[in-house]
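Next up: just one chain, as structure tokens, the form predicted alone.
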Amino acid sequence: MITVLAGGTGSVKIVRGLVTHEPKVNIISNVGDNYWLYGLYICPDIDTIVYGLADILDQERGWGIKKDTFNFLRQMEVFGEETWFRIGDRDAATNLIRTNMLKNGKNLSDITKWMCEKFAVSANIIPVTDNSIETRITTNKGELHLQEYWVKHRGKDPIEGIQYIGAEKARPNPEAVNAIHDADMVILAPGNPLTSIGPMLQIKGIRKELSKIKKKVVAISPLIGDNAISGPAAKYMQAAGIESNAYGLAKMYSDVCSNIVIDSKDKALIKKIQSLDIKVYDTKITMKNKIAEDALANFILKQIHV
């Protein structure tokens, strides 16, 4: 049984690759970038995995539903509302149904299972917690929700700090804890380590469970050299005082992880990473298409013995 901690647009690629090879995959999803907008509860990381496994994900954007329309947003613009968060019409229906179910007493875990059934997704997608966590970015202009910082303001301002509001008190989803405990291998997907994977590691019960089985935990680097394959991972790492390369990532994960997959272009870092008592595996980690996704998943499953 494989368990993946997933968040961000990079995670869905390795998840798609893994479900091709493995019949039973648990995906523990980040909830730190969930966001209330127009009275709707939006869960970008959960929905990206659901849409990706349902084969309806907009591949070009990396989120949302392919060939979606945006009449809802056009009408919101007419009403004078801000439309910086690009919710498509079909995507809005997902968010509306979720919000109504929450208001009627359902928790996020149950709603996510229901969504998977509706989208014919067989993999088990588990929100890391049913409690609220907000990843917030502190800048010289104040504090912003991650979505506001990255999507609305395009990540322009220098970062002074990153907070995970609610993470300290959040109760880990018991199903997520069991999925880690019972796994033959746990994979930390190549999401942004501070805003996609980081919020989950801030939940004490999750970090504690991973540290117990760290020999089975494999991290996939989202960086090549000093740069992220996509997104602002390097910028966030630098702001947090972490070396923005595979070594910095390995050091950040060293208490919960004993194996890391890096790109072959980063072979020069192998000895340095090994000094952290972490096994290093190198291959091509960029996943530009389905063939590359399957190849990386196959490499992890066949070459790494935990």
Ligand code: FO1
The other form holds:
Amino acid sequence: MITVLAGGTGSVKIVRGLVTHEPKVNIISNVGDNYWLYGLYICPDIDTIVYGLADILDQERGWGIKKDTFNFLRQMEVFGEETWFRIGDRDAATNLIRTNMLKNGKNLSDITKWMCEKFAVSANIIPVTDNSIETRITTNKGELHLQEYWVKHRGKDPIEGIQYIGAEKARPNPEAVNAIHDADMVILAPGNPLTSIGPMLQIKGIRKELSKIKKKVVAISPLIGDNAISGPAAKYMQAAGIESNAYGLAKMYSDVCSNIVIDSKDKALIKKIQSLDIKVYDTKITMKNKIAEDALANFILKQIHV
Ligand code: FO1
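What I would like now is the form predicted in complex with the named molecule, since the data block earlier showed the form predicted alone; can you produce it?
Below is the whole assembly, all chains and molecules, this chain first.
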């Protein structure tokens, strides 16, 4: 059984690759960038995985449903609302039904399972916690929710700090803890280490469980050289004072992971990473299409023995 910690638009690619090879995959999802808007509870990381596995994800954007329409948003604009966060019509239905179920007393884990059934997704998607965690970015202009910083303000102001509000007190989802404990291999997906994987590692019970089985934990680098394959990972790492390369990533994860997959272009970092007592595997880590997703998943499952 394989368990993946996933968050952000990059994670879905490796998850898709893994489910083609493995009958039982658990996906523990980040909830730190969940966001309340127009009274709707939006869970981008959960939805990206659900849509990705249901094969309805808008691949180009990396979020939302392909060929979705935006009539709801247009009407919100008519009502004078801000429309910088582009919720499509079908996506709005997902968010609306989730919010109603929450208001009727269901928890996010049960709602996510119900959602998977409706979208005919057989992988087990587990929110890392049913409590609220909010990733907030501090800039010289004040503190913003991650979605406001990245989507509304296009991540333009220098970052002074990152906070995970609620993570300290969040109760790890018991199903997530079991999925880590019982796994043959745990994979840290190539998501942003500070905003996609980081919030989950801030939950004490999750970090503790990972550190107990760290020999079985494999991280996939989202970086080549000093840059992220996509998205702002390098910018957030630099802001946190972490070297924005595979070595910085390995150091950051060194108490929860004993294996890392880096790109073959980063071979020069292997010795330095090994000095952290981490095994290094190199291959092509970019996943531009389904063949590449499949190849990386196959590499991890066949070449790494934990
Ligand atoms: N990302 C954007 O850059 N612009 C958007 O307008 C946007 C809308 C959106 C709507 C629903 C959803 O589930 C995700 C959405 N995202 C959008 C993606 C999201 O901001 C981030 O990619 C994730 O939070 C990163 O994990």
